[in-house]
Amino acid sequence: MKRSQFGLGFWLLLAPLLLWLVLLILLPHVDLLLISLRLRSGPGTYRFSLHHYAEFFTEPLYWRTFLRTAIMSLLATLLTLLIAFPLAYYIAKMMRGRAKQLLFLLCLIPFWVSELVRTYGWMILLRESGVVSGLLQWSGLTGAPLEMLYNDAAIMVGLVYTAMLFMVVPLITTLDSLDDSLIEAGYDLGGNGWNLLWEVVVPHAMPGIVSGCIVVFMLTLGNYLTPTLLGGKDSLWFTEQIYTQFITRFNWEQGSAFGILLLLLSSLMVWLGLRLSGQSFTQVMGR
């Protein structure tokens, strides 16, 4: 008699993953949704309402911050891709042996410390009395200390730096599987570097590009530490609005509504990315 494919051992092995998904992802998000749909009608009493979602659309500060966060997250994702792709290609296809391993290790080293330490490192570099300002004064390019913190450029530098590894790793993985003979055949058929890039390399690396962009966009969209420290009190990042509602104002209902909206935005961008690239979620995650 043939045993069932999904026996007791299978479910025991799957149990930690299911518990993690249900207890740490599914239930908290369901609870967040339920909290966002309630409105206080009296001491300890609530009623169903969409008031907190309506509040988001009627208050310009909220939806403008939301749009700003989405646009800057998209820009940070694009910049990360533009920087990471040549680096990943060089490591995957140009380097061999120990040199390849060393370069990959150099990409990992900054992430051996916490995001807080890395962000403070950028603050030391970019502040008015920091290293970059000192070098500019020493070289004569500026005659006074230059403050490079607390602006959009500083936020973008921190976001790209923080997310770089999560773009480089999937790109290296996909590019490493590209057969060198395909590139050689392209040159033999009269192609140049740009032809091979757009017709051979990029299509082959598309699963890595999509998966990297998805991860980077979600991490950037939900980042709180980097925009707050590098952008200052005027960073206008949506996660800061969520923090303010939960911690400063103790308005959990409004904060939960903001959290659900942020989740919907990230899910929408993932769906759009997969549709535009012609990839499926299983294809992307399978690489």
The other form holds:
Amino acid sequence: MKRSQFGLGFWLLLAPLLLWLVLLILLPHVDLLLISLRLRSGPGTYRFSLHHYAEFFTEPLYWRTFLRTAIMSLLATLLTLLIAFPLAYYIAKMMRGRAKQLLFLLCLIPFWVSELVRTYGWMILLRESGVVSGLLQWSGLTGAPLEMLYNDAAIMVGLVYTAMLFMVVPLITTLDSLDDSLIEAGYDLGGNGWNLLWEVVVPHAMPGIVSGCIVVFMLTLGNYLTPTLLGGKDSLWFTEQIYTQFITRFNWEQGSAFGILLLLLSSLMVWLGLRLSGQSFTQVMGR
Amino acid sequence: MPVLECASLTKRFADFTAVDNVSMAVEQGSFYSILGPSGCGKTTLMRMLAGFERQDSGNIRIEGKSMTGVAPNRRPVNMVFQHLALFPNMSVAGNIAYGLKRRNTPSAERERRVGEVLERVGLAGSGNKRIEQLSGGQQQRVAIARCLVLNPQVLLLDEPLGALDLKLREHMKIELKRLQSAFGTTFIYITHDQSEALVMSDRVAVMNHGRFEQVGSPQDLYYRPGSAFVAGFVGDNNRWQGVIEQRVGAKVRVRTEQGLPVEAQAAAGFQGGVGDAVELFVRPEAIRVQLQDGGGEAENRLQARVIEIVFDGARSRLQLRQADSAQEILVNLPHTPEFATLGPGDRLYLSWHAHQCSLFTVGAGR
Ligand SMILES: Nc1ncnc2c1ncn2[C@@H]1O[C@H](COP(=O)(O)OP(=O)(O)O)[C@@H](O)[C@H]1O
Ligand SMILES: [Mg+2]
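Next block, the form predicted in complex with the partner chain, ref. the form predicted on its own:
And the full complex, kicking off with our chain again.
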């Protein structure tokens, strides 16, 4: 007798996942959407309105911050990829046995401490009275203390550092599965390092590259701690705007609209990334 | 002048010598096989020829030019990898065009040559297919075409038939030989399968523990093995330990451990004398099997009883035991009608000539 594939056990196993999806992902977002689409018309009464979205487009501070966050996130993703790729290639293809595991572990170590502590680590290094400034003064390269915090470069450093692991892991996994003899065959047929990289290694690593980029982009876009701490007051990160609306201004409607816009942006970027690289979502996330 | 020559090539990994003082000369346009058990250093030797490993000593010359310090992408040799290593993200034509692109061949000529080589390997019209759409044998031919389109001086092939099933392997043996003579390219072919080496090669080098044991034509290896290892590795053999009882010139009488006296003929250079321990080889297919004593001038004539019939179609074997000495002997089962009713316990008359035995002193090799 053929039993149904979707028996009781299947549903029992699926239940926690479904609960999680519905309660923590779906419901809040539906609620967020509903809140963002209403306008207070009197005490305790609301009506449907696109006012908060219109607000976003008419107030330059809002959409400029939004754009800036998107561009900085893209840049951070790109930088992370550029730094992580050679690193992952080195670990996956050049190292063998114990040395490989050790290097892989070394990549993980910074993530044993919380993001807050890690970010404070950067602050200790970069602030006016910090380690780097001290070293520069000691070596005589600068006369006065140097402030390296509270600028875009500091934000970028922190973002790339925070995101690195999420790029390195999928890259190592895909590069590990690349057969060495493909690279050797390329050399044997007259190829050199550069065109092998583009014609053999990158196409093979594409699912890892795309999945790493998607994760890093989403994490960076939604990061609050790093831009605020390293960028200071004028970091102009969009999550800060959301925070301000919800907590400082108590304008939940505006904050919700911003949240929905951020969600739309990250969905759009994921879709674009998949389209441009010709990958499918299941293929990429299966890595 | 040989197209490829190497002299005293040696490669060590830590304190393990994978290739030990190998010298070889490969003639232009020939099919040269390197035959040896797995782990004997064949791949390492080939990787040195291709330039992926650097030899610890010795040198390689291709067309008289030393290859020391020449990178793999600058050597006039190409390699077909054990698992083919076709680029999965490129089409069949893309794979074949890869090498031509690296040489900046103009696209019109590139297309023409890709089409040409595809036709010659019997894959005309498959250029736009994806690699995984092809069967194992077709992928094999793409891997070879990808190299041959570059007109290499030497094509290196590392056990290319290893991954194929038996029937296809039999077919590809003939196919490869045909391709080699059609293109006239020098092939250096690595295998652990003696049948592949015997069927295709002009010359075969038998390799063991990083050394060449013997280099010769397939017939040389089969009829005149140069060492006990070659006699045991190439083809099947009865392998008997024994002691020399008598020697007059080339005529040697050996008594096996089981006590069977065998007349053998020593090869030129055989050093053994009376009392020396030897290994004696007689091929099962070299022994004449008869139901009645047929006489004849063969030096070795004896009677034996059937212990077991090992049925394997055309390659069926009879396990026999000689009456006096209890020496076990393996012979081929003749498929003629008079043997059809043969069963265990039946008596058979065996005979073979002294020159059909191979004789090697134990320990000294020859
Ligand atoms: N990179 C390497 N490092 C250490 N040992 C190796 C390496 N490559 C091969 N060997 C050793 O050298 C021997 C010969 O290997 P190989 O040339 O692959 O043999 P074959 O191709 O005849 O099976 C094997 O014992 C193998 O373990
Ligand atoms: Mg091998």
